Every structure is written in C-alpha cells, then in structure tokens.
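This document starts with one chain, in the form predicted on its own, laid out as structure tokens.
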Amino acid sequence: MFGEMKVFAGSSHPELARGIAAQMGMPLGASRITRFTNENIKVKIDENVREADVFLIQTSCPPVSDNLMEMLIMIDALKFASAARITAVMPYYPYVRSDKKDESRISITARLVADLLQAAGADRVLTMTLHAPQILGFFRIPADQLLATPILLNHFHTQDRSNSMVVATDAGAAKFAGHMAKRLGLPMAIIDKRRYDDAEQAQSVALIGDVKGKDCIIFDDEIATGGSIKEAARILREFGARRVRVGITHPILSGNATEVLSTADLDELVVTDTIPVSEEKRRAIPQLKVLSTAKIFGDAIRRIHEGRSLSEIMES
C-alpha cells in the first residue's frame, strides 16, 4: 500500500481537475507553473509529496505539445520530490491518432508518447476511450482505459427511444455502434463512408439500413472539424431520418468546427468534458451539451489508490 493520496493538475483543463477533486472530497495539490519569455517551462511542487501516491491530471488540448511537455516536467518534478508512485491521468491521450505506421518514414507518435511518460517517471497511466484500444500495448507500465460509454448511455436512456436506431458513421465504427445499439435495445444502420487521402473529412456515399421516419443516434470516439458528422447528418436526412442526435467522447472541435457544426442539421450533439469546451463554442453550437467525466475519473483514482479493481466502471 502506498502513502497518502494526492491529486495534482497541469494547466490544460482546470475545470475538470477541480471537478475530479471535488468528487473525491479533497483539494488539488499545490504547484506553480511558470512560462518564461523564451517559452521554457518551470514547475515547482509547493507541498511535500515524499512517499505519496500522486495522480497528475493533464489532458491533450491546444497547445497540445506544450501541454504534453508541461506534464512530462511535472512528472519529473514529482519523481525527484520522492513521490512513491505517479499516475498520469490523461482524459484525452496526446497524439492518439498516430497509432500505426501506414506510410513510410513516419513516427508512431502515440507509442513515442508512451515511452516519454515512462522516461519522465510515470508509474502508470489512466486515460479514457482511446482511438484504438491496441494503444494500451505501447506501454511497458500499467495502463487503464476508462470508457465514456456509461455516461453517454445514461443520457440517451433518459430519452424516448421508441422510434430510434443507432447509426455507424462507417464500416469501421460498426462494431462499436452495434455494441451501443445492443445496450440501448435498438436496431442499427451503417453509413458507407470513404476517405481518399489525408483530408480530415471523409465522404458519405451510401446507407445500409432503413432510417426513414427514425430518430437516429450516432456514436463516435471524437469529433474534430465536424465535417464527417455534418455529412452523416445530411445523408441521414436525405434518406428520411426524422431526428439526428450524436454522442461523442472527445470534443476536439478544431479548425472551423464551430462554423461547421452550427450549420449542421443536428437535433443534439452530446459530448463529454475530457477536453475543455469554451463558452464561446457552447454558445455558437446551440445543439451542444457537455457531460461531466469527473465522477468516473474520481472513482477510478480512488480505486487505483486502494488497490481495487476498475472492472465495475470499465464497461466494455
């Protein structure tokens, strides 16, 4: 058993960090982060962490590389302050899309990030809904993946589903969509979507299933520019869908996503707070609803500290 539990946070998502700490009934650890004019980062831990079981919360959001470097420096500072164990709590994992070598002479950067975390001194990692589950295999230290499935399902369970069906945005998403459809007790359709190059937006070309007059629910792990979701909504409407609702774990909302989604033919866009969503974006996208992940992360942190299983909250 490790010593006293302490929870620290980087600067990427203070609202979520405070929410997690509040769920656990404890304050965030004291630290100072200084950014100098030469863009160097200095971290000072302002309380004793000797032999403590430390959890460090830092998500991946702009500026992504700066936030990653900040986390590595904080881990190093905690390590050399004699923390007994350091768990990197990363609601959205950095460079998660770079998970395979599908071109010559490129980096599998998700694996590189795993190596950097270990080299900095992290003893384990806690994250949520990886783009590809096999990323867990990149780690040589214990790593746990929480899923936002219970949070999203609970939201849609509270709504009328009598005329609903789940829609997979492409063939690759069919397995996950099928799982969600089963959990909700709904039928499923699949959009035939093709990606022809490095463009972030794919093209929807056909639909497998009958959505006429249906309330369609789309699930996905993340939303970047929003182009694919807007295109999916368009094709569903063309095939007669009555309503289109979307459940997403990670609201990246990059590029011109605000403009794209504000004009998308959606009835509801539900996301979690693994990435901060500014008030400006919330106002600009009237269909947007943000659900909290603080409770599930707080529960997981306490279970890890107490040496208990995460299986009850890691629903597959």
Ligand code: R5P
Second form
Amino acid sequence: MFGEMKVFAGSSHPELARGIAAQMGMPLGASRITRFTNENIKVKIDENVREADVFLIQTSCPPVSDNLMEMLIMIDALKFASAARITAVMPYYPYVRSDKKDESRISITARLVADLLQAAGADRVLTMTLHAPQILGFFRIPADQLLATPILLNHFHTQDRSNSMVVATDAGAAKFAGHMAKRLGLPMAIIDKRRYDDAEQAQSVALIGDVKGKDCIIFDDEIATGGSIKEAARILREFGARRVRVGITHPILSGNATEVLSTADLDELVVTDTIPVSEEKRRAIPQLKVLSTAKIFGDAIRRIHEGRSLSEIMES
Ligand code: R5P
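Switching forms now, from the form predicted on its own to the form predicted together with the named molecule, please provide the structure.
Time for the whole complex; same chain goes first.
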C-alpha cells in the first residue's frame, strides 16, 4: 500500500477539481503555479508529499499545450518532492485525435504525450472516453479509461423514451450507437455521412431506418466545431424526426461551435464537464446541459488508492 492519498490540480479546470475533491470529502493539495513574463511556468508544491499517493487532475482544454506542459512540470515537482506514486488524472486526454499515422511524416502525438507523462514521472494514468480505446496501449504504465456512458445513459433513462430511437451519425459510429440503443432498449437508425474530399465538410446524404415522428438520440465521444451534429440534426428533421437530442462526453466546442450549435435544430444537447464550458457558451446554447463527472472520478481515485477494482464503475 502507498502512503496518504493526496489530490492536486493544475489550473485547467478548477471547478471540476474542486468537485472531485468535494465528492471525496478532502481538500485539494496546496500548490502555486506562476507564469513568468517570458511564458515559463513555475510550480511550487506547498505541502509535504513524501511517500504520498498523489493524484494530479489536469484536463486538456485551451491553452492545450500550456496545460500539458504545466502538468508535466507538476509531475516533475511532485516526483522530486518524493511522492511515492503519481497518477495523472486527465478527464480529456491531450492530443487524443492524433492517434494514428494516416499520412506520411506526421507525429502520433497522443503516443508522444504518453511518453512525456512517463518521462516526467507519472506512475499511472486515469482518463475518460478516449477517441480510440487502443490509445491505452501507448502506455507502459497502468492506464485506466473511465466511460461517461453510465452518466449519459442515466440521463436518458430518466426521460420519456416511449417514441425514441438511437441514431448513429455515420457507419463508424454504428457499433457504439447499437450498444447504447441496447442499453436504452431502443431501436436504431444510421445516417449515411460522406466526405467528398479533404477540404469539403462531411455531408449527410441518406438515412438507414425510419425516424418519421420519432424522438432521436445521438451519442458521440466529442463535439468540436459542432458541424457533425448540426448536419445530423438537419437530415433527421428532413426525414421527419420529431425531436433531436444529443449525448456527448467531451464538449470541446472549438472554433465557431457556439454559433453553429445555437442555430442547430436540437432539442437537447447533453455533455459532461470533462472540459470547462464557460457561462457565455452556456447562455448562447440554451439546449446545453452539463452533467458532472466528479463522482465517477472521485470514486475511481479512491478505488485506485485502496487497490480495489474499477470494473463496477467502468460499466458501460
Ligand atoms: C469523430 O470521429 C468524433 O467522434 C466526432 O464526431 C467529431 O470530433 C465531431 O467533430 P465536429 O463537432 O467538429 O463535427
């Protein structure tokens, strides 16, 4: 067994870090992060961590690379302050989309991030809903992936599903959509989405299944520019869907996502808080509802500390 459990946080998502600590009934560890005028980052751990079992929470959100660097420096500071074990808790994993060499001479940056975490001194990783589960294989240290699906399923379970159906936004999403449809006891449909060339936006051209008069539920791992969801909602309405609801794990909301989504034909957009969503964005997208992941992260941290299984809370 390791020593005392301590939870620290970087500066990326203080609200979630406080939520996780509150769920666990413990304070966040004291640390100070300073950014100098030359953009160098200094971290000072302000309490004793000798032989402690330390969990460091830092999600990936803008400024993405600064937040990653801050995390690496914090891990280094904790390591050299003699922490016994350091778990990098990353609700949204940095550079997760760079997970394959699908062009010549490019970096698989998600693997580079795994190398950097280990080089800095991380002993374990805890993250949520990776874009591809095989990213766990980039690590040579234990890495656990929590899923947001129990949180999303719980939300839709509590609502009227009598006239509903799950819709996959493309053929690639069909397996996951099928899984969610089974869990909700619903039928499913698949949108035929095509990309005609690299520069062009993906377009939904057809639909497999009958959504006429149905309440459609779409699930996805992340929403970035919002283009895919807006396009899916458009085609579902065109085919006569009555309502369109969406459940997403990571609300990246990059580029002009706020504008895109505020004009998308959606009845509900449910996301989790793995990435901070500003008040401004929440106001601009009235259909947006943010569900907390604090409990599942708090439970997972405690279980890791106590050497207990995570399977029960990873139940998808
Ligand atoms: C794609 O593989 C992902 O699961 C999401 O569908 C995608 O990231 C959404 O991107 P956007 O919101 O920019 O259309």
